[in-house]
Each structure stands twice: as C-alpha cells, then as structure tokens.
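Take a look at this single chain in structure tokens; it is the form predicted alone.
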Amino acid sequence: MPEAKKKLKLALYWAASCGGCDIAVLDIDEKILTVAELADIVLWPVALDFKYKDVEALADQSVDVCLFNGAVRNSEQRELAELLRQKSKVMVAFGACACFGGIPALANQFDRESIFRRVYDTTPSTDNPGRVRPQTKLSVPQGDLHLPEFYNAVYKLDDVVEVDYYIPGCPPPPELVWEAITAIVEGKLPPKGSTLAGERSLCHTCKRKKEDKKVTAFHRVHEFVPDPEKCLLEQGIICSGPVTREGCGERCLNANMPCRGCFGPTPEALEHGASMLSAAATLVEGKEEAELAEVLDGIVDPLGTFYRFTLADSLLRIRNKSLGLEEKAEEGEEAAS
C-alpha cells in the first residue's frame, strides 16, 4: 500500500480582533472537512480546548502554517505571536487587523491613560470613586494573579514578528481563504512577503458606471439611498475603491455600500489614507482652495474614514513611538547588557 501523505500541522490564533476571521475559516463550509483531512490543528482557541503549555511543548518549526488574526494590543498577544513564530515554518497575517492594525488601531489616536480614564472613570455608567485601574499583578492568599500589560499603542503583526504572507480582509472572504489553503497544501505559495490578493485597485473590478461627475458635497450612507448602478464616489459617498486592493469579491459594493478599505492599499498607494483623501479631493467641483476645503470639511471623522483599517500601517504611526513595544525592546536591551 502507498504510504499515507503526512498531514500538515496548522495553528490558528486570534489576538486583538472581533473573532470574525475565525468565523471566516468556517465560512468555507463543507471544505472545512477537506482541511481536516489534510491538516492536524495544533492550536485553535476559539474552537478547541488548547492550553499555552501545549504550544510551548511543540518542537520549534514543527507547525507548518500559523494563521494569526488580530492586532497586538497587550503583552499576552505579543508573547503568543513570538511563540507561534518560533514554532511555525510559515506565519500568515490573517485579516485586516493582523495586516494593518484594523479597527483596534483607531485607538492609537489616544494614549493608554486617556483610554483608561474614559473606560474606568468618565463613561456615564461607570461608578469607580477609587479610580481603580487594572493591575498586571495582584497577590492573594491562593497565589499571584496576572493580567497582560495593556500597551500604549496597537501594533500590526509584522511590528512584532517576521510575517511570511498577508491575507487581508475584514474578514478575508471564503474564496480567498480556500485559495490560500490550497496554495499552502500544494506548495504553490508566491514569494515570501506577498499579499495573497489582487494587485490592482477595487475600481478595476467594480461594475458601477463612472461618468467623471464632480461632487459638491459628501454624504454619509444613511442620508440617502444611492443609485446601485452608478459610482458611489460620484454620488458623494466616500468609497475607498480607488486605492484599495482588489480581491474581496465586491461584497460591500454589491450590497450598495461603499468600500471601507479592509483589503489595504494597492502597491502604488503607499499611504492609504492620504491617497484616498487625494482621490476624494480630485472629485470636488471647483478650483479655489476655499471651495475644496468647504466640501472636504463636510467629511465626518476623516481619520476614521480614510484610515479605518490601516492606521497602524500608516506613515502617521500615531502613538506607536511613545510607549509599548519600543519601551519593552529598550528594557530588554538594557537587561542583556
């Protein structure tokens, strides 16, 4: 009898994320059974009962592929990222949060103390007269209790460990997940560092009609029902299609909703948010600076609009250089010396 083909070892882990990327793996439907035939899952906290000690016991480089979703917000997530990098041959940033920081990275507009003050002091439902804050260590008669350290910033995965491949999306669509799994199983992965999605912008695959129409104002999606046949940008709705990578299947556009940029920038759009702001400005009717400024000022929450998924990956790098990983790295260097 021919020798049975050795099964792959697969790890899946979520960090600072909503859990949607884990569900995306299940969204491949019955093909999940094929995955079970081809791979042994050695870690998947959302679905199976694994302990960190189980991962620590694995031999280095014994895991063939790790799909790591979520950004890095605290010390526990960083430790697991480093541990899984040590144990895995291939590390995949899976989903927008791991690739670019995602929605969690919008918190980089504020430092840790500002966030704690809001959460533990000033929200209307909070009653905390003692101004208690989470402690990373507390000694009780039964022993020491520990909580992860909350970093001063949110980081994308490749700020913490080396990443071999990127699969964008919020979450990655099932077709893309299956294509990636197939490429891994068949050993047909592209060069390391590649993003497993299209290279062109979403506008190249969008079927909506474009008429080179200028806009006099920008609107939010709840203010009117846009024409499903026409370009959303030309109807005054911010759509990030011009600077966002293709490969999502146009799910939002097909639902008459604008692209929010979860596939990240195209190779040409080095700065996702600034590139989209520039694209929006070219659509504004009028040439005078005051006219342009008036229309652009009508965009509600421009940072959240243009950097919804990519703030931790932007040139702004808000808060990333204050406390957090840089501070930890410096402490480690001092200890080593």
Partner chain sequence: MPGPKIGVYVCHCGSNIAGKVDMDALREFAAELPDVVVSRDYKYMCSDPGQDLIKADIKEKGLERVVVASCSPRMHEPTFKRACQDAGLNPYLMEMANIREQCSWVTEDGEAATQKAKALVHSAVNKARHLEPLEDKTVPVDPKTLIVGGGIAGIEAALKIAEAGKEVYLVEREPSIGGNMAKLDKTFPTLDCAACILTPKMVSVAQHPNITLLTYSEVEKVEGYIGNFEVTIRKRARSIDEKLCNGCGTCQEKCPIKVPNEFEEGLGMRKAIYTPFPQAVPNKPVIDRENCTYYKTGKCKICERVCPPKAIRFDQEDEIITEKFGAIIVATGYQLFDPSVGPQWGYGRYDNVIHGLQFERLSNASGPTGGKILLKDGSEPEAVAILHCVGSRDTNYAEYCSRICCMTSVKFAHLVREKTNAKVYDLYMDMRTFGKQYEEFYNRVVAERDIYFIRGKGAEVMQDPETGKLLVRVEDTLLGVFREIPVDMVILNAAICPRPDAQEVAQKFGIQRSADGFFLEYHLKLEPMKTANDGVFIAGTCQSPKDIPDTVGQGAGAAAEALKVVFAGQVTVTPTTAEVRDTLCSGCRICIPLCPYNAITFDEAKGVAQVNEALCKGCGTCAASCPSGALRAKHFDNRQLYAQIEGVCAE
Given for the second form:
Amino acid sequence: MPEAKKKLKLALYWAASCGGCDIAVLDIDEKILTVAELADIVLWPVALDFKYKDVEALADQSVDVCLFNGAVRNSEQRELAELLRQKSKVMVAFGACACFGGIPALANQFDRESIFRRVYDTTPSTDNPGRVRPQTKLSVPQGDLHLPEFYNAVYKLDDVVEVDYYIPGCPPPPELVWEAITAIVEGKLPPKGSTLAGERSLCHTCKRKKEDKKVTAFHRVHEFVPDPEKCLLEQGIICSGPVTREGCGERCLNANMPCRGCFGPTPEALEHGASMLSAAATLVEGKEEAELAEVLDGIVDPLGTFYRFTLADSLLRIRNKSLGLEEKAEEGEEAAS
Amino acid sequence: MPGPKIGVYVCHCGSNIAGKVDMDALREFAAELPDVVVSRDYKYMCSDPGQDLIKADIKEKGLERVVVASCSPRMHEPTFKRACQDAGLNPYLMEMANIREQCSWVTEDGEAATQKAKALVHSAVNKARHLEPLEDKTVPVDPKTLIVGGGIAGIEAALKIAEAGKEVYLVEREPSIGGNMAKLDKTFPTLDCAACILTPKMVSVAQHPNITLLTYSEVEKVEGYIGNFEVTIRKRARSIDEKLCNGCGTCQEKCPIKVPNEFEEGLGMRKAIYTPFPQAVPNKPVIDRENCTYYKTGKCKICERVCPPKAIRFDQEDEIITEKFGAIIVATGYQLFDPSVGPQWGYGRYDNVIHGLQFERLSNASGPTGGKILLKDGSEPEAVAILHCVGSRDTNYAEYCSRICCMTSVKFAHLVREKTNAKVYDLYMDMRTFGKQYEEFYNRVVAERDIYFIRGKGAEVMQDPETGKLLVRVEDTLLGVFREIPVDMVILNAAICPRPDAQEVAQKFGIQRSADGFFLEYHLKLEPMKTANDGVFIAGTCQSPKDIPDTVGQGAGAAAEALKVVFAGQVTVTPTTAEVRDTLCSGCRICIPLCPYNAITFDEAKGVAQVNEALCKGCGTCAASCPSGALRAKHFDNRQLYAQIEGVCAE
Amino acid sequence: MTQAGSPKSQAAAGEGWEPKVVAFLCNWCSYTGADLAGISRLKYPANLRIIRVMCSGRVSPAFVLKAFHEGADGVLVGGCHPGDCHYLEGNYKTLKRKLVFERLLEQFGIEPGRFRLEWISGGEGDKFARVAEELVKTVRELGPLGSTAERLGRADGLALRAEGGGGNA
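Having seen the form predicted alone, can you show the form predicted together with its partner chain?
All chains and molecules follow, beginning with the one already shown.
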C-alpha cells in the first residue's frame, strides 16, 4: 500500500445489526494495524469509547469515510445515519443490513404492534404482568426519560441518507473489505453509487458442476447432505446463487450450503426474491396443476427463502396492513367489551 | 439527458373512439407527457391523409418515436409500421395504444373511458421511449402445402393449389376422400346429385401430378412455423399393396365378415376388407384389422387367396412420413349432433327416428335401400315429420344456427314427396333461406302437394301405444295450438357440430377455438381463413356450419392464402427474439431447458448461454426466468414493461 | 370501537376512489379475447388497463409486484388455456410461477383476490369481460392497497429518499 499523505479520518457505526460486520473489519487480521497507521478512527462504538457529542463536534465533511453497518430500525439509528452523513465525505453501506435491510428486515412482515405484543406479552419466557411496553417518553420524578422510537418498518441505509458505495455481504468478506479500504486509501473508487462487488451472479464463479436444470422435488438443507460437486439447485436445494452478486468467495457453497443471497441482486435482476422465485418455479417439470403444486409446495416460506436479506430493498417492502391499525381496532374492541 | 422525440397520434376512428373518449383532452394530455414534441388527433389515422400526418412529422420534426392511439395493434400495427418505414423511421420504434377495442367499445361512461385512454397512452409513450430499432429477417419458404381433411373444402383447396402449379399433400383420415358431401343424395337448391358433382373432383385429386394423396392417414405432429412446418404423418397400414391392387372388388365380395358401415351411418353393412362406397378415391380397399378374422384368430386369409394381383399384405406396417411444408390448411369438417343426447327426440329408442345424414343415405341410389325411402320394416311411410333445429338454436345444446338445416329440410320434404306418397310435416322455428336461389327453392317446395310447413319447434317424439305410430308434439305458433302429429318416420335435422377431437386437432396445429367449439378465425369478417398461427389456415365446416357453396368458397380462399405464402418464396420472421447479454450471464443454465424450441444452448467456451435467433419465437419466457436479467426479450424487455406499468398506474 | 383506519373504510371514506387493475395479457389468446370483448361491444369497468406481452410466460412475478408497487390494487395475468399456448408451453411456466408466487403474495399481505391468473382464449370475449368485471368488483370490496410509497408513508411517516423497489429494470 502506498504511503498516504495525510491520515484518513474513519468512522464505523453499527445500527440494527448483529455486530458481525464490525468483526468482519477485524477479520482483515494484521492488516488492521495498517489501517490504524493510515487512518484515525473517530467513531467505532464496538471497539472504542466515543460519545455522540464528540461526533457532533466534528466539522461537516471532516470524516473521510464512514462504514455504516446495520439497518435502520429506530429513530436513533436514523439520527446517527444523518449525523454521520453530514460529517462524512464518503458514506458506505457496509454489509447486507445497511445495503438491503438484511435479516432484521424480515421483521417487515410484522408491524411494531405485533412485534411488541410478541416480545413483551406472548413469548413463553416473558414475565411482564403489567404489560409494560417501551415508551418514547416517560416522566419520572427525576425528570423525563426518552427512548428512541421503534419504527413500524426496517429501512435500508439509502432510504434515509445518500449512500456513495455499497459493500454487501453478511458479513462482507475480509478480502472485499481490504480491497475497499485499499481503494479508499488510494482514491481509486469507482463512480458513486457503485457496489464494490462483482457484476454477474455467483454461478459465474461457482465451481460446482452444472448440467440439466430440472427439479423433481425441493429439499431443505437439513434433509440430506448434497453432493458437494454438483449444482445445489439441480439437487433440489434452493440456492440464490443465480440471482445474487458474485464476490463473496463462495463461503456458503464451500461449506456445502446454498447461497442465501446476502450479496443482494445482480445489477440487472428485477427483484432479488421474485426473480429467483420465477427461476426456481420453472425448474419443475410437468403440466398437471395438482402434481406441480405438490412439488412446488416443497418451497416453504417463499418470502423468507427468497428475500432473506433483501426485504427492505424489495418492491413491496412491508406486509400490507402492517400498520398496526387492525390490531389497534382489535384492542379497542377488547377494551370495550 | 433529453429522451427521444415522440409524436402521439390520436385516432377518432370516426365516432368509434371519438363518440366515447374526449379527443381534445386526450391529445392535450399526451402533449404534456415528457419527450412528446407533437400530439395530434385526426378522424381516421389509418387513412392516407392520417398516415401522411405521421410521415410529415417524422421528416419535418425529426420524430424518433411514434405512438398511435387507435384500434387494436392486431388490426393496424402493420399499417402504421409501414407508414413509419416509408418516412424513414424504423418500424419497431412505433407503439400503439389500443383505445378502441379495449377502451371506447367496452366502457359505458365517457369520462372513465377518457381516463383509461390517458392511462393507455401514457403506457405506450413510456414504452416508446425505451424502444430500439430492429430489423426484420426473412427465411425461405418450403413450396409445399399440407391440407388436412379430404372433404369438399380440402379437395377444392388441393385442386386450386395444384392447378396453380404448387405441390400439395392431402391427408385424409378415412380410407377415401369425399367427406360428408359424399354421403349426400341430392343437393339444394338445384337438386343435382352430390356424387355427380363431387366424384369428378375426387378423381382429379387422385390424378393430379401435384397432389400427393394420403388417405387412411393422420397428422401426428406439427413443428416449426410459417414457411417451415415439419409435419409427421402416420399412414396407417391398409394391408394391401396399393400399387398392385386394381380395385376389382373380389376381396370384398368374398370376405365373410360383415360389420355396420360407418359411411352408411349405421344403416348398411360392409365387409372387413372394404372400400367405404363405390366411388371411393382411391378405389383400393383397406382391411379393418379390428374385425378381420385373420387378425383375431390367425386364420381365414380368403381375401389373399382370391385376390387376382396378389395385393394383400397382412404384415404391412404403418408408415411414418415426415415432410416440410410452407403452409397448412386445416379442413377437418364437422360431426352431426348426436340426437340421442336429448331423450325427447326418441332417437335410438324408436326405429324410424333418423337423422339427416341417415336420410341422405336412404335416399341415395347407392345407399342401403337403393334410394328408396323405407321404414325399418321395409314398408313405405305414410307420413313423415321433419324437425329443424335439433341441437342448434337451443341453449341446452348449441346456441348457434346450424345454417343448412332449413334448406336440407326443404330438400328432404321434396325428396320424400318425390319418392313416396307420404304426407310431410316440416316443423320449423324460422325458415332461413339465406343463399342464392334458396328462397325460390323453398317457394317451389311450399307449393308441392301434401307438404305441411308448421311453425313450431318439434318438442317431443313419442309412440302411440295403440297404433304403434310415432307422435310428434309441436306448438303450432301460427295457429296457437298444441298438436300431436301421427307419423311413421321422423327425420331429425341435427346440427353441424365441431368434431369430437376438435380440441386435440386445434392443439396439434396451434389454432384456437371459439366459444361454440369451432376453429377460430383470425377475424370473423375480414380474415375468415387465417388463424392465430401464421401459415395455418382453416376452411369449411371446421370453422362454422356452412353449405356447399360457402365451403367451396372458403376452400378456394384458403388455397389463395396458402399460395400467397408459397409463392412469396420467403417469409418475414420477427426480430423480437430473446438475446443473452454476455457480460451479465453467469452460466447458471436455468434458461436452457425452458425453451420449447431448443433455441438456447450453452457456449462452453464463453461459459454463457446463447440464443439461436432463427429458432427463437420471441415468447420471452426465458427472460422472465433469467434471475440475473442477462436474458433480454427484445421489444418486450424489462425496462419497456416497467415503463408501461408505471404508465398505466400513473393515471 | 372504530374501524376508521381499515382499508375497507378508507375505501368508503376515500371519496371517488377508483381501483386500478393492471392486466398482462398474452398476444395470442387473452389479448385477442379482450379485443373480441370490444368487437362484441361487451361492457366492463374502465379500471382495468391492459399491457400486451407475447406470452403469459413473459410475465415475471416482478412485473406483478411492480404493478402493486406503483399503486395497482389488483393484477390479472391472462394466458392461453393449457395445451393451447402459441409457444407450446409458456402458460405452464406461468402456472408454475403462480403456484409459488401466490403464497409469496399472501406473505406480503396481499389478499388472494387481488391477483388472478386466468386462461382466456381468443374466442372468449365474454369470459374476459366477466373476469374483468369480477376482479374489479373484488378489488373494490377489498379497498385500496396503495403504492409502496403510500404504505411506507402510512407506516412511519418518514420522508424517505426513495420508496425503494431495487430500481433495477
């Protein structure tokens, strides 16, 4: 890596995420020391103790790059996204959650009310006799307490702020992270809006043998051990490789597991989930509706299967009626009775 | 970046569109859409002055896209494509909005129609913006025509094409050509005998050097497309050597097995080795293997022994013929409505209740009674009732009018009077005498003695338990009374119906059927021979009930259609095929088994799929299954369709 | 107890709301059937707007989602009857997709009545008009679905930079 003239200012933030993306940064191993040499880290909650007010105190555009991981689930995350956007020259959506909503966005099948009811009332392990729910504001004798607002839906980062680059993956693989860091340091970034991964789908680099794409039954991964040499789709396992961007290093495929789609859709795919659904359904041979239905019912949970990482990037985004209105009406009825 | 310059042309179609949709509002709406530089309306856009408006704007305003809001593209797409081409604009840069068939004609409310028309125009403009120029391609045409069905329609078509100097294969399922017409006795309105006018044509077919006649044969498979159909025909084993057989008939004379003759509609018998009727073409028998003793027991072989030229071939096998054709004419005819479906008519229950074709055979000099009108017991009837509209004009069966039955009934009445002394009661709902000299013929028969025309539908046929006579119940709507008429014979003039295997045949040839079950023409009035499958034409009663003159006319018309194809020598094939964008294809191979034409193959060297554009028909199914979007359906690509969706949803 | 927020009552309250239905019709059968409805002067609601494709097999499930995304309240896909496909088998592909896709729509909370796959031949103008009539009626009863932007707006009221939808096309 060439000598940088001036130390970069780098911010890393996690929003609705599992922490895996932060670990992924550390997974570049000893190269992290190089990063430390080249860059001053101004914010990294998972590793270093900073206060938000420290960030607020920074001059606008004074941070060279912000690697933002995690989706936007609540108002705090949104405020931080906006703050970091204001302070950063380059905003990078880092990881599947920031890029497409990721796993947290699967919650878009449910609204706030049903999530709260589940979490604070109905799970078997809940002990909450007062049915206490999180409030955005609570007055106590000592003063007013504030909590961030939990949104009805999960959003991807570019819903709330402009994003300059996308590094997909759950988490992004270390090679890709290092490549991106190098590109940033060397100032050799592609046009804004680019995704720092391949242009074709994963099948392009997948080494498995591809022969006849015909499926007579669909299987889930726990049902049998697939042939590690053969295309998983041809063995009846839904693999999102054909619709998903290459660049991950086939980590899942090497572990004899199908691609789950954490790199998101290829640039020309219409929709990550629906496009793969369309392809998978037509792999089945036959013409009799009842027989076809039997085979295709083997694709359980289409939404979870095909939109595992990209629900917040989909055309429909949230479940219809996921507005809590019906539930409120229900509660109203309960209260009245 | 500014988009391409778009011109929008709104057609009034006289009052067809303008009577419902607000033309000014639509024109002004279109003018406001992005990239639209000119928006005009005109009384008839398809007329020369209308087309000139478009051409002038292309030249003078440098239009790069044209949107015509008018009738269905199935109607005038070629017209406007040509207009664009004439003015120097690639014809694939023209898009139509169907605001007549799918808007003004189907909408009650003018305001709603205008709103819908706006949405459709918006959609078309959006698509037009993303259109790309494409070049038509031509492929050579095989000069042969296949005709399926050897009735009068198929015969007429075969002769016309053969006489024009082009080669024809005529395929007939039965052992002889002739079809239903060969069963008829006299034909209305001139009363010339069917055989007299048909037989010469049948013989011409057999003799014409340009006609290959395949009887006792069936089309098994049709592949390919206009100009290049590949057809598999099964020529069933006749069990005789056709070259050796001289048609002497000795085998039929000596064969000991008698079974009902299909040709005689169950009234007469034939042998196990037979020609269906004396004038059969070819005049060579077939062995009906289901009934032949030899095939059942391995013994007999009388025919082999008596055959002078030793032409019998018991071990003959079906022959499979594959041949290429440029055009196909389907003329598979009709089947008579089965009156036993309705117990009220007594058919199948009472001996002397017969249907129209059975009467034709009775009356035919070569038929089972030698042309005498006789009851089952051999006696002559004293009174005969003829019932119209059996199975037609009846919502319980077929809603359509079977067209010919009024005239055949009149003919039957005349024939009964000519050949017997019986009184005739003709029970009609309406007398429809639609053809040349038909009304005159009716008037002539009306004047004949002892023929009673009663306006009313024959409702029921019963048997008088005392006299054994048949009783026909009818409401005489002119007199306003219910009547029970005692007769000896009832002729049910059953409807012309689609053949029972019409669906199978339709699928084989890629044609559709209308709600009544007959084959669907491309346009009821203007394209009665064309079908949705380019290069496949229809003729005769497989399309709708017809009399002989109309059937012959349509047969000749279909011949003209086929000749148009084969004389052109080449045919334009659509450039709207699929294509693989190499830089996006990852070689997943999902598309490869999806193509029914095997147009997609895998390029091992490049590691990508590729489309053979000569084989691709442009359905776009592969594009909808390509997950990464590497496969693109030209003229219907993702961007164009997304833009259309945005357009229709915007208004 | 109030139902003010439910879609149905929104429909009732939404003065002048008219459902939008997008129909993707194959050129050879159902588009021809729709033309025949016109030629026969059959009447059906103007809410249904047609987009022509060559084969129902061309209709990516994403097109249907895109229509809902843009604010369609219902979507019809029309193809040739089984066995009648002009392209031999395109309609079977459509059927296969539908069998999974309708379950996906359900997971998205799109009521089954909003999406229909119908086989309509070129001779079935009356069937086309009837299906159009029924679909519009069903969708009218279900009430407005709203575009994705509207639904997200109702969810959290955030001013989003874009309403999403991948943006690929």
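Predicted, not measured: the structure shown is a model, and the values here were computed from it. Positions refer to the first chain, counted from 1. By rigid core we mean the largest C-alpha set that fits within 1.5 Å across both forms.
J.: Spell out whether the Cα of P141 moves at least 2 Å between the two forms when the two forms are superposed on their rigid core.
T.: The answer is yes; the displacement is at least 2 Å.
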